[in-house]
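Encoded as structure tokens, the following chain is the form predicted on its own, with no partner shown.
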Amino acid sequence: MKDLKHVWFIALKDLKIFTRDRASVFFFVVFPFLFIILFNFLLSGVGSEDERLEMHVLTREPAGGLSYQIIGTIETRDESQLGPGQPKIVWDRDYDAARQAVDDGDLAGFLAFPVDFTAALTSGKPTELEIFADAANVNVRAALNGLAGAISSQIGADRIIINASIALLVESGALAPDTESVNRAVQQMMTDIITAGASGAPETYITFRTEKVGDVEAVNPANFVIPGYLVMFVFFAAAVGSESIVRERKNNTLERLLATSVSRESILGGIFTGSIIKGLAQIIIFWGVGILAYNVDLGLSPSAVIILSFLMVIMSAAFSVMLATIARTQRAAASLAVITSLTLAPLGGCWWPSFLYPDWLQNIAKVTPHAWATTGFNKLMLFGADFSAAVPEMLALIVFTIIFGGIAIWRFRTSAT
């Protein structure tokens, strides 16, 4: 029990230091939502469109074969005609150039006739429509591969009646048996079933329904960069705090304390606890502003928020006490925590979503628990996950807590030599 009061005295001392200092009281509370503010407008407004998906076909036939008269038909002349989800359908006319642009990244994909298309039809022999498309972009690649179906559905369907009408006709003795004819003949049908398609203007070769229910609402940005910023400036806090630890040190502040029977077990357990405390008061401070003034969702499940939350700030109070143990001097303290800070915020996600970064930046994100904390938010507030989907980032963060405690308890000192 005694040990308990020392700890919590010793805890109440350093808030006290804390809030006396107005500058600190600013920085890690006041200087985050500064941040916030800028952001939260600067990002306001993103995804409150229904973007129009665009499909890029092309052919590469020589002028006058069939496959001009089918993207003449379904080629986006009037885009005000479209109906609500219908695509734009923009015909391209430089293959090498297209399949330049989606090696480059600036087309997702285009659809391609071959050059033997028309050639292939009037004789009856099989022929394939290319896709070249952006592996990571499935919408398009869906679309397109949609498109190509209907395509060929169509004119699957046409050819049978075709095919019947040319038996009809060279049965009749209206027209000659010989392949040259029949193939012609074959042609002339196919262009003026596609070209009577286009004059009637309703018909396509691909048709949407869609039923719209409600409007685009534009992606709230402080979902996610409320909990990047909490969990930047919470680790920055408990970081510089370890300055004041030193400081103590060198001053001979926790030798005194020992020799008033405080034990070393009490002033670790206190420091730790104060740092505690301060970082609770950070994130109350920042959930609480957050739902009130910015309308933040907490997700499907809010208290794995708050564990993911409370957990943070028990990682970021172990990794101070940690840092202080390696530090020897004030300025060293001061340097490392800035370092440290800035180093794993940004590689941890706090400045952007690390979901967004390649593969193998995140993998080495994990390294940090910045990403592992960023992640886990981003599960629960973005993507709708449950509290189940949110244990690994808490066991990893409970794994940097143990981590970085291990080593304070091992290292923690109170003298300066």
The other form holds:
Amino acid sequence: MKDLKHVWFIALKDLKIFTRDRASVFFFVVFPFLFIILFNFLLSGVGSEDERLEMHVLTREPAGGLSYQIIGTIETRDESQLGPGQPKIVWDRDYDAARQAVDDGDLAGFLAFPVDFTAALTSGKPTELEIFADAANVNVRAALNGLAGAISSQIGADRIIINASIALLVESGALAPDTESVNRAVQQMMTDIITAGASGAPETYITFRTEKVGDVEAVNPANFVIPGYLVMFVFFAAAVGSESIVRERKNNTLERLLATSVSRESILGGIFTGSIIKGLAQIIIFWGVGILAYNVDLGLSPSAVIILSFLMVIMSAAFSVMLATIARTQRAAASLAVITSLTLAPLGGCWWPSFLYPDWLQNIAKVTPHAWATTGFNKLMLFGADFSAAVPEMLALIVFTIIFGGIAIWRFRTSAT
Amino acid sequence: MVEEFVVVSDLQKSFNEHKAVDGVSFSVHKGEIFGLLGPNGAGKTTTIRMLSTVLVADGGEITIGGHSMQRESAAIRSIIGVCPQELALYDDLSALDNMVFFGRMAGMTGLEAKEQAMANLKLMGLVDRAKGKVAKFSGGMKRRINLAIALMGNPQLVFLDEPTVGIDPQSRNHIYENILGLQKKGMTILYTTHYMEEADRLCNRVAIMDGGKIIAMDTPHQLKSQIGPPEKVTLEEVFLRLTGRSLRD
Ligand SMILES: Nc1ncnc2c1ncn2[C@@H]1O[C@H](COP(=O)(O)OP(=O)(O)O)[C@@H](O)[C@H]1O
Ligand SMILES: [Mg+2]
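Moving on from the form predicted on its own, kindly provide the form predicted together with its partner chain as a structure.
Then the entire complex follows, led off by the chain already shown.
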């Protein structure tokens, strides 16, 4: 009880000193947001607009075929009218050029109507829509398949109605039963159906949905940027805070504390608690601003995001105390803080998504707590994972905390004066 | 019958082979001002740090207020106050915040700590600067705050390690008066200095240290009598006679 009081008073004293120091408050609170504003801006080009799925469609039929009408109704004319997540449909004109583009990797894939599309359709012969796509691009391939499926099932349904109508017309004598008359009638009806709503809502002719395939979808860049900078700056600020712990040793106040009734454990606990409270304030600000100003989505399990943030704060505080017990001077503490923070952050995927790194680099990155933390946040906030998926990352941060804290306690016992 | 409040016997401390304190023994009576006198490097601060539980001795025994250093250092910490040779203050906090913080660390309640902090500030003539940031204080003012913090929590024994180093004569006189006032209230004081006239003026008894050893110990009057008429000689001359060196070397 007495010890807890001491811990609390030491933490309060540290916070009081902290808030008197404008430079460190700036560093803790304002500085991270300058980065967030900048990087969110830089990445926003990549995030939403450009990552809209583009589907290329073309026809090999001579002009006047039914496929022209179909493509005409589904083609995207005004991109600004598309809802979020809706794909853009582009009408390409040259089949050979499109194939070449796919081979060269300039185009992910396209859907082509065959040369005999109208003829086959009107005569009731089977025909196939051709999908030509880069095998590696699952997203585009799945989307093109979805589109082709939607077109053929719509046409199939139309065919049934048309066949029934033709049969009625022939039976009532309104239509001559010869092949040429029937074919002409079928094509006329087909055209009428396709262009029926052309003035109103052309997109109703074919409706289709694209399945979400694979890992990354177009996302709010803040869902990556905010956790990345949270990890970087919570760690950075805590590490820099070790300088003030060394100052405590250098300005002899630590020695003064050691001569009072306060136990060494309470002194260490107080310093640790002060650092944790500063970190908590940071994550509250990060998530507060992230949610209110950047529409950050915490994913399926906000509680996992909170726990991960909390563990990040505790781990960083342990690192800070450890650094303070290792560094001999304030200057050494400050330089070590800057060096470790600025190497671990990019390696740990705070600046760029680490899942884009080559495997060997991802393996090296696992020695950084940052990599575990960012991986956890990415899983939860980008890939739609649930709580249990982030448990390994939480455990990893606990292990780092134990290692850093253990070294800090050992060093504090043996080295403080 | 004098009560021995501090008993030190055969205290030892080395830093990398160098014997900073080499077999020091002395005792301090309850209620007296005991001076540890000696040139820089004599081992005064190292002795004080061991007595104040901060540094672990290599050998020897320390008993303070009946408590053994080895077994009851916590009990010792609860009855001592320390004014370290180097300023030990939080520069970014106010004088009052510094004192209240250390008062609470000494086990006082918030209210007690505040009351005593104001009383001590008054003693040091710094009441009007209570809310001022320590960083803005002059050297003499910082020294006074450094001393005032040592008194928080009403310790029975205070260690004052060269409390008057580097301050103006006026502040120095102010501090002397305060120290004599503390003695009147019954505090026991262990005082270190390398100013001989200061020890002469304040201390009931002094131990002269050199090279980690105590080379003489008695009242200033007795020490001076050994080399001449006490009113004519100084402790400075006593030291010169004992070591063949001047103190200020
Ligand atoms: N922490 C330390 N590490 C190494 N040597 C030290 C340390 N503290 C004191 N010393 C050495 O011990 C000797 C006594 O120092 P000190 O007790 O500070 O003397 P005084 O207070 O009488 O000036 C000096 O030679 C000093 O250099
Ligand atoms: Mg000294």
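Under this definition, the rigid core comprises the largest set of C-alpha atoms superposing within 1.5 Å between the forms. Remember, it's a predicted structure, so these values are computed and weren't measured experimentally. Positions refer to the first chain, counted from 1.
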{"property": "Core-superposed comparison between the two forms, Ala327 Cα displacement 2 Å or beyond", "result": "no"}
{"property": "Is_shifted Ala63 between the two forms (CA, 2 Å cut-off, rigid core)", "result": "yes"}
{"property": "C-alpha of Thr253 off by 2 Å or more between the two forms on rigid core", "result": "no"}
